[in-house]
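First, one chain by itself in structure tokens, the form predicted alone.
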Amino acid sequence: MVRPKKFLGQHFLNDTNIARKIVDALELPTGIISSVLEIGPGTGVLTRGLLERKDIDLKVIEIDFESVAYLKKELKGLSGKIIEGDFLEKDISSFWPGPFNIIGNFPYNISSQIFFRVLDNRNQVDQVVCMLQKEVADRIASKHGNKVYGILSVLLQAFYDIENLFKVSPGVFNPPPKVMSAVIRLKRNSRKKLDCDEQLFQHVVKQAFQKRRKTLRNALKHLNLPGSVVVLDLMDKRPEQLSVEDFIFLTRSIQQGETVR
């Protein structure tokens, strides 16, 4: 049997209710084959039940030796579609051609690393259908308005629609975690791209949130603001008062106020 490593922050699922749960909650258009990966199998128990999907394309990622040794020999279904190594280092582009949807358990200390790789990656992830620290799931469904709402709720909430779907307690993982856990369901929408220069986008972003007690025209201050965008009502408001369309407005502000300087 696989030992969970507290290193690669490894808590195993172990309850198969939940593990169905989760694997249903991925939804596929009908008709058609669809790319699916999941990230970290460990074990496999979600991976028993994505293989038994007739709707789905099947690959997995796993970093740990003695997982990927397991599923070899545990579950003959997987053969050929096992990847080893660390999805943050990888080619996400190599997995398949076109779009293709994830799926997994993510370690709790990597998956903000996760979430900023799918945003670099958005035109091929269609879908992703996570378990993760509850706190981390509330934040990134989080709306603007909510103590909660922060850097990664604004970068992924500019490219995904964002389900928070339901709680995990930690009796059901080996070894049980200190914290609960939830799943989360992304959803790209029909942004294309942003209506502003996306560095500056997310520099913003990051910058007001660093100084999250304080209001943009202080949390932004040292950015030398041109004074078009200084006198805008929005300044006097926090940032997580702000929603992603008030931060796309604000970056085109600085950008047009800009070129006009």
Contents of the next structure:
Amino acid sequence: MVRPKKFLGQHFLNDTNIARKIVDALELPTGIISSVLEIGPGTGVLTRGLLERKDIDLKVIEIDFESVAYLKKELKGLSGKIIEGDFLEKDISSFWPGPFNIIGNFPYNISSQIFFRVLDNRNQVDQVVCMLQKEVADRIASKHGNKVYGILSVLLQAFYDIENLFKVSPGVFNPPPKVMSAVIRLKRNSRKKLDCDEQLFQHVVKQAFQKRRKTLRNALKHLNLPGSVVVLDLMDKRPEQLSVEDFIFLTRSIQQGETVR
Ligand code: SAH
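Taking the form predicted alone as the starting point, write out the structure of the form predicted in complex with S-adenosyl-L-homocysteine (SAH).
Next comes the full complex, and the chain you just saw is listed first.
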């Protein structure tokens, strides 16, 4: 067995029914073989189910050499499909020439960083099915108007439709985490690119939520916005009241205001 290591966020799922439900949550097109990357297979509770699916070309990426040794020994079907190392350090775009999907019981300590990598590779990443801390899952999946709506909700929902699937309690893990977990699914929407400068969009969203209790007019004051933007009605709102479309509109207004200023 592999001894769980806290610093790697290792909480091994013990429940094969839940593992099955997670694997089944991956909705792949019929009649073709889809590429799937599993992040953090650990002792392979999801991997076993993934290997059984005939519609999947699987690769797994695992940082823990002890888990890798275990997988090589126990799961012969994984031969040649294991990438050893840190997901955050790898160029995932080179794993397959075309689109792929991601699945995993994410190491909770790096789940936000994983999503930023997904965003960087959004033109290749079609779907993500993952387990994470329930609080983070709720945040990512929540819509505007909700208290927990934040930076990752806006940035991810710009390109993905997100569904909260089910909750998982701590007791089914070894060791049990201190928090509730949840499984979510992200599916790439049809938006090819934003109708505004993408870097500026990210910047505006991040700055707005830095001061989430303030109105946008106050939160974005230091950006020295054009007068035509400062007077917009939406500047009286708080960031959590703005939809993705509103943030796109705001960013475009800033760009246009700058050209006429
Ligand atoms: N899928 C297994 C393990 C989940 S725990 C299960 O469901 O039981 C999270 C896993 O991610 C661990 O195996 C841990 O070693 C691995 N991991 C942690 N950080 C990682 C990183 N940066 N890159 C790749 N894998 C990582």
